[in-house]
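Encoded as structure tokens, the following chain is the form predicted on its own, with no partner shown.
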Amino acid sequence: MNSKSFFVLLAAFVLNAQVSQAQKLPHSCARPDQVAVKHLHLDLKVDFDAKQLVGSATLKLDRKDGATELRLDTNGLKITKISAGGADLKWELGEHMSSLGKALTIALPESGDEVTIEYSTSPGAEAVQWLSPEQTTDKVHPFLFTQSQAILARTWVPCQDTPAVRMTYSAKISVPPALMAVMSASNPQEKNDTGVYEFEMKQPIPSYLLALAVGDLKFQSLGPRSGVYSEPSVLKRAVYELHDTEKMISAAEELYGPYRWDRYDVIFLPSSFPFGGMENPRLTFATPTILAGDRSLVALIAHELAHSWSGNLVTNATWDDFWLNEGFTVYFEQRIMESIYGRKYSEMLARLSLDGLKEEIAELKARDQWLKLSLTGRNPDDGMTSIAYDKGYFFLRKCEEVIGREKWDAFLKGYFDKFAFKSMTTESFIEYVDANLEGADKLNYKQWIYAEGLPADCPVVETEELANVEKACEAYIGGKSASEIASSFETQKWTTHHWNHFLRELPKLSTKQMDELDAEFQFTQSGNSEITHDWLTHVIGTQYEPGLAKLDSFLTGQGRRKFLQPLYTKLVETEQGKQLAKQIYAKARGGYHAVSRQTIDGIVGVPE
């Protein structure tokens, strides 16, 4: 078949799966071909006693000629009254479908485009984590974060939870007055003595990227357009650490073009936020395990900022495409910390990536390694592997290859400028490309979309940086003590990519090396979360006595999915470890979020 017959066929494809789309959404009950959320406001008391959020959502439709019904998502909400123009509407919960909830079904006056919800959340809504003073960072006042990707958001808010609907919203959030609400939206910078916090987002956005934190916030400016919140101890902290964000920005704008944000603020959440951040516009949500106090983990915030674009601008329409945000914003990630960083530095992130990818594909099933997902009838959350993130950034970086960098800067910047607040399927994508790139006939995309494991044409990496560090662990392995590394090698001068690959390339290590590495580079006292996770990795392989303590405060310290899952997964390995994993697995369930609950429990098991 020659490349333009496939697109013809595929461009019929692509409309039989839209109008199939119109139908019947992945992932959620709503019928947006039928009546659509346009706006939503919110009308909430956060209740920290009952560890409920109490009120009401207010919709504003788009109703097609002759709908009857509006069809919401909803899972553990309590729905108390629905109404319009004053009457009350009719309405039904449909039967619990797992992870998606059950469907709201709204019977809706003859006229009218507005629909108010009386509700309150479940004090186990999956999306909402309710932290005790204990708890926190400072130990003095409760706080409150909520994570609504990928399905969560129907867990507080009655919604259209998918991300091919897009929506306005506005808030009005009641708190205890010692506290301060936040929220992807515009946001106060300092409390008031009300305690009632109203806030805005007047561009569109999907549901999985509405945001609530309340807690004992302080906000410090980093520039022009952009600052830090976080609980009063840790600001000091987390100022210096971002001290570059403005000029990610720039360099953001300078490659594909305007923020159309407003503002970029990061919230420094407590440490049981389940990832390591999270893209909601305006306001990223971010893990503290990045304060490694050498600047050296920002690539993180480089990664949530290019949300801006990929993800939150040009939105995957299903989790099946999610790849169109991820792997995308892997790649515009690279682009910023090259700008900023330099060529050296991306490459050894790039390597790092192509490592892991590598890794992970061996573990995953032939069908879960294809970019083009296939999630139906499960969690979205089963999706969010390196596949999408890693696999889809190196595709990417082949296009740039193959077409050369400046057109395919060119062709970006166009992508997000035409679908600007708007969703995207992987195949739409394609038809896009076929059109409006040239040269599109030369990409090996159908190998790197619908097929599994990596094409033989994967864009090579190579990293001088880390190849020295390759012939370090030769020179550890082959005799050298670990002194004599530090000194041959100027150890002191690595970063913490550098000592990431220098642990994962290390074989099963015997206890008097383990001895020897922990004297001479202090690895058991790291305060460095990504070269403490490694460190660990060798601790559990070699039962290493003085590290064990240390396993147990970083499992119990920290809720982030990325560290948990490796390290109970290598736990469980031994009878031995198993035991282990559940002693402290018992003790640090309560206070993960229920994002990585859901994984570990999977692993360990669910504690009595």
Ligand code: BES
Contents of the next structure:
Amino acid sequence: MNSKSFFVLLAAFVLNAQVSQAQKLPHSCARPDQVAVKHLHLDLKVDFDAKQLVGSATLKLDRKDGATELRLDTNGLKITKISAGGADLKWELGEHMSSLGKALTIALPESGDEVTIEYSTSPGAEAVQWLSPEQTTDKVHPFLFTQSQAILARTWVPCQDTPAVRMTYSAKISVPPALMAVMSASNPQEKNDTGVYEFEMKQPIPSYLLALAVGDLKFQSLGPRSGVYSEPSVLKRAVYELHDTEKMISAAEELYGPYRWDRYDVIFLPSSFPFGGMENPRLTFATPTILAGDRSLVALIAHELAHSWSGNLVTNATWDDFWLNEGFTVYFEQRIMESIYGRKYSEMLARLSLDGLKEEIAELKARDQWLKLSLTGRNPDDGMTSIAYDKGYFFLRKCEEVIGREKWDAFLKGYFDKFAFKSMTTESFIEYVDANLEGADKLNYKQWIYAEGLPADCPVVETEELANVEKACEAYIGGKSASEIASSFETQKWTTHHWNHFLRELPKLSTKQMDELDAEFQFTQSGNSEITHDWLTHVIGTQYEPGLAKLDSFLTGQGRRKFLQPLYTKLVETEQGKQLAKQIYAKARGGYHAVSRQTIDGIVGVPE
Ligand code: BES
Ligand code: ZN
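Alongside the form predicted on its own that was just displayed, please also present the structure of the form predicted together with this ligand.
Full assembly next; the chain just shown is listed first.
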């Protein structure tokens, strides 16, 4: 090698090292600064027997000058062929890195901006849950749904699995007859005879919002731009519960500007869905455990809808900035709830959130209490604590209090507008605040964002409603009977949130007290998942025999991690409870989604 070519090579090497240094993304091997995916077309066949999605992903690329390779994230994908313009391309899968999976490096041809990857998913793909007919509500047809957030999209689609990259997408999905497919895109409202469904998502989205559900689905309209999908037997209850959806969309627009995703639909999934809701664009995925029959748990819909601005429109650039998605969304959710149901109601929600936050802060490591998280080298799932959600919310509420609602709202509206379809880091947010928000210097933001605990200036939540509930608790502990509590505190007028507060404020109870409370208030019979959860906490604490059957059916009957995690955690605190946890988990585990399974494995252990 002559010295000139040596220096050219050296320079190229240094440059390359700099690029990779500068652009290294925390949970992705993608190098969007070199080649970025602009559009994805999926052509997949849904094979319930093999538990596989089989087909291809065609990626349209934005290539920077001189870029020669495309790097994608994959996890468990079986790749059979990669081509461009009919010619095979060279490709390579890297080492497997625990939750990150394997980097796929594709050597690009000299020119051309499209590659097609033929592949199939593995039956154990973590995003995908394949449900047998028995595991569905109606028990006739199988069901499939995906959960891509945070880094599971790569288990069913080869992609640049980072919230810093956005793409549009289209898809052709073939399903068995009698089933219908829906996605986070334009959706069918009826089944067709071909079993082939086509989709389009014209607005650019990050990979974590890719979503697919397949099942025996029915649709019913809720209003001009909203509707609900579910298994046939669930639809009526779903429509009743979601009565206020159109109102929520209007309230949200009134606050922070136009809804930019055309339709807003909700699908109720089978009860194994591991989350309360997932803000898949145009189609929120929701747990049926919010179908309380009295519309008392619809804050969850306000939350997922709010993500259409905070998260889906302005997106956290990395999972360390997760509070930009969730804190903003809880704040926005609260504002929607306040505008529809009034401040008294939304303050009850705020108080429950503050109590939960304080409890969780007591258990989290100091660094995990900062709003700006540090998740490199960890599973981003670790960031899903009440810090991003509720500490984020109280920080933004503090901003509102300091700046004044009118100015603050105008600022937020401008923020969503300015950064629509872009990704934000915490630092770019702060920069924007400093430059554009009058009074920003009065915000104690460093204490909130880069420090543990709750700052001393944390907002105070005054709720007469829940103060009254506290009096009821005191009276009960002080010796009043359950029926005296019922009459003097008019508990027949209490909402779900009053009951949540009541059950959370009560100390450890005796069997006699459990008997008495249950006889008066029928907690064991409650059909409300939030009340059931709080009651079962006492059932475990007291080892209350008459509640154990309900504990068993609740833990086997639904797979929402928010309910499973605390109950299993409390169970394993005692030797007797541990045995029960193992026994129940051995039956229930097969019905849980991988996300919940992973968490509960860590608490109870993997059954033999
Ligand atoms: N986007 C989240 C769910 C999520 C977060 C999934 C991180 C995977 C990784 C969704 O919007 C959410 O926050 N759901 C909450 C409900 C909400 C009312 C707080 C849930 O599922 O509990
Ligand atoms: Zn959320």
